[in-house]
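We begin with a single chain expressed as structure tokens, specifically the form predicted alone.
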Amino acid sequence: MTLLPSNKALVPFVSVDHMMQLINHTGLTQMMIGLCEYIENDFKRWELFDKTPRVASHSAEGVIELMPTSDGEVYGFKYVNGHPKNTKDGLQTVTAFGLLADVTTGYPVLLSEMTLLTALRTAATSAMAAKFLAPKGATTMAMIGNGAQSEFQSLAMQAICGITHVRLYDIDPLATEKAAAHLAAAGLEITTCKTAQDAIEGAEIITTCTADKQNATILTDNMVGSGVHINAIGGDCPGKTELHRDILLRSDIFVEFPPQTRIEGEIQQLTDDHPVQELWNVISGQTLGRRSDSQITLFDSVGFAIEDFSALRYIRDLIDGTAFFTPLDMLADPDDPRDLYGMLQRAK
């Protein structure tokens, strides 16, 4: 991608606006394809990025994380939150924006929004794995957790990986209610379910994603049967997972960085030494995911930084020739780089 805009003092900014026009004009379908491409591209590349766990900082109403990697040419970083009380005040839950730099002058190069990014490729990165780690020929994925995400997963899961009909659960009726109808307008057949227990019944899929920050058992060892994919993506900091530690026993853990995973994930509750594996090596064909029809297949999904770089990247590409950004003055462009007090002066 061409890195620097053609007005090296002006940065392009993709406004939460700018994003819904951007999504809308190129079709939400298309653009978890797109993003599930390129972020599977960078899974095959995965030796050349920076990588660090991201850095937090809790509180006793949320978390604010950074998020930062590079491939050496290009860096990254998303700052996003976690507050769960932000949806009794009409707050989301999630908030999130993002800048990629050239490495080469460390000018960026591009801002944008990513509370709808991050939702997208969130999504992506879903039904990425389960590509290729859910039994061949699934049609059936149970949503657990209705809330902002549900829909994008689902709508992932249908472009990616042909899913057809999803059994909703969440202990906010209404919130299974506006899933539901979204869902359902987007041509998936829906089930609407009491409980748990009810949602996975028939599901090849099972995708957990609840935003209480607690150690909660939304699944237990006993519902969940062999030869399944386990999409736990709910699990995003110390303290918070979803799954009964006897369910991960049971499964082949798949994860993103180990080192952040482990403080993170579901397998924050295993030793250190239980063995994962890591999905950059499946995507690049070093290891098998999915090795025999009763094999449970787990992605402990926390987020990883690659993944925010490559929607940047995405999206970089894909507002080039557009209307679907605004150029920020962010940067001193003075005529003399020696002479920033001149210019101040001059500005008079």
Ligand code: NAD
The other form holds:
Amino acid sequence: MTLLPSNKALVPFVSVDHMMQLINHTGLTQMMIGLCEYIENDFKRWELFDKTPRVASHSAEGVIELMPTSDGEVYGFKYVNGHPKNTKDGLQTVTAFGLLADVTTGYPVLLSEMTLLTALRTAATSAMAAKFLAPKGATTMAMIGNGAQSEFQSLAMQAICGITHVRLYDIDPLATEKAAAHLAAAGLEITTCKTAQDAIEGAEIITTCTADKQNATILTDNMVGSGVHINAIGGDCPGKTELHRDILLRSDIFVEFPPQTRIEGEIQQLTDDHPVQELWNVISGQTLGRRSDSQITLFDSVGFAIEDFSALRYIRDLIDGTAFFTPLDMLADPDDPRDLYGMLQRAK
Ligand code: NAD
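Please could you give me the other form, the form predicted together with nicotinamide-adenine-dinucleotide (NAD), since above is the form predicted alone?
Below is the entire complex, every chain and molecule, led by the chain shown above.
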């Protein structure tokens, strides 16, 4: 929180423009590494967080969700939508903003755009999972779905897991062309593919990040060989999945928060007692991630509130002492805290 000379409490607000300046100033690779560290640290102290499946409001076109959590000292939430048909009207599928607050006073300490930040945190979380689950020495990733998230997913894998080659596929060739141009400029070897089957050829890591409000089958069982790691990012709502059920039955499945993933993830296709492992157990060293070369590991990602909390914490620390925010007058601050009415009268 920033204080004006009058001691008026102002809340730092990171706009989309400031976020872009901050990312370009810090460097995207550095941001991915920093975010991954913050997320890893919070996954290691997973048990002390308040955890609840996100609160979702569904419509025919998409979903609007609130994602709250707290570590007892700081509270955070994100507002996020998912509307796959939006891009047809020139709108984003996913937009978001989020807030951090001090638990002691309940006062907000940061308000931030989170559309860009969600792309970064989702990518950093995928790369963190792959660091623990993917085959050692993996160099090639298939990136299926080349929309807004795709470059971030690929660059996080480059920065954190050492991927050097990305094989791109999207049903829309223009999306693939766009991602190919961006990623080649970032120093990755790029292969554009005509089918999903072609894209996964020789890939040790397969990332699916498509948007369609249906039970899609981006990968069928016969396409997936032994030993690969799959990041399933796009299936994140009831009735919105990407993988054939048979792939799930052959995989060791890792999830963020099981009560939320059972509602929203690929595992909504399985019975509620189907065994899954919690990713935080692997990150904190309590269980082993990959145990053999032939194992198929699957990160059934839906995005959990703690990742957004970590991302907001990272931004709060990063903007300290910089000009990459606007102080926002969003807290009523009467001289006498019980005289809100008097403050209104004096403003006339
Ligand atoms: P986007 O609309 O920008 O891109 C999605 C791409 O998928 C489009 O280019 C589209 O042509 C392509 N696509 C659709 N069906 C396909 C198919 N059958 N095969 C190949 N490509 C196909 O969306 P985005 O912002 O990149 O988000 C992608 C998905 O990731 C969304 O479903 C979103 O809800 C999800 N998401 C998940 C998380 C998480 O934490 N797990 C976070 C953010 C977004």
